[in-house]
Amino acid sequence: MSVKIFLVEDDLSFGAVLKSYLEINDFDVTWVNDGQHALSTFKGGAFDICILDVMLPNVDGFTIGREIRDINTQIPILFLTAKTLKEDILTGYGIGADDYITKPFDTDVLIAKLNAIVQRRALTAVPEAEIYAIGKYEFNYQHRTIILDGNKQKLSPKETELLKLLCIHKNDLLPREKALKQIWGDDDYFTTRSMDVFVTKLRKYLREDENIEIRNIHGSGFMLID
């Protein structure tokens, strides 16, 4: 399958050729030439790389790389522009970028850097874990269930996601804002009340083994403590 690239860039010319090239060498790309709608075409989509401009009109790169960030902590980012200051280079390094590469560059370049981010993320993938033990429970993640002594609970979509979230952040703090965006697309008043109904959901679920809490950080999250 094709490695599907979210391209931001404002220049029309430019970001019309670089995609094209792009998709010459066999990726899929979505291009979006302003950073006010870049967030809402990113949560429409499946994205394997993220390659963002940073000079923007009404949202510029570093802002778009901070809210990606947040919603996904893993995806690649590759930051593209004119910049060359080091304050600006360390600011990309620090939201969490790949890469970094000030025009005009070499597109053999790009080419290379782009497939080199592919191949080690390939060599560090690690299948997704699909049962979770949970004290005296089992969670079969993809199954959507609970398991006590061979009796089942069933889990609605959002449950098994935000569980699985709990399951990945056991003992440790999941963050509420984290928690909202992955799951929810937002973190906004209404979703914030509806994720404290799914927790108080979980936490009747695994009651039965005293040793299982789903403590409330105030402010901050949750933690699964086991």
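Could you present the same protein in the form predicted in complex with the DNA, rather than the form predicted alone shown above?
Below: the lone chain, stripped of partners and molecules.
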């Protein structure tokens, strides 16, 4: 799900360019070029970030910013200002802007700013678990479990890592060497034999579902078939 941006910019050509540029960078942009209808549009949609031009013909951007801030105390607001006027900057921060950008600006910096704002919010949230489907089984990498009909089987760290690699390469060859390097960091006789032991263990865990199989490709590696 992409980040929704609320953009208020009266300059038609600049607004169009900025909108396209943001969209290329995977943001979902709603662009309003009329300051007077900005607030009603804002109320209509659930936005993640606001970008407001300070210099608008009828209403000024700061007023809109203040009104948005009254409605939503959380949403990040960025002001666009053509002038480098200190006055503008101070007013913007006074309203509770997250940042201001002076035109002309570097678009990479803008994207970086936006991503930083999004990222910070993502840091607070708990990252969601990696879950793989293996036939009727459900494999949870973080929890290190495989579940079949509510029966939970715990896995050891190495079992988990190996099964994850097999899942990533599902129905495709997982070269022995790759697994050894990635999990064991080494590739000698003993680690090879150790890996075979783990394959046996995984086969045991997964034998309840007839349709899945860890097949050996003699001399090359293994393949998880589903």
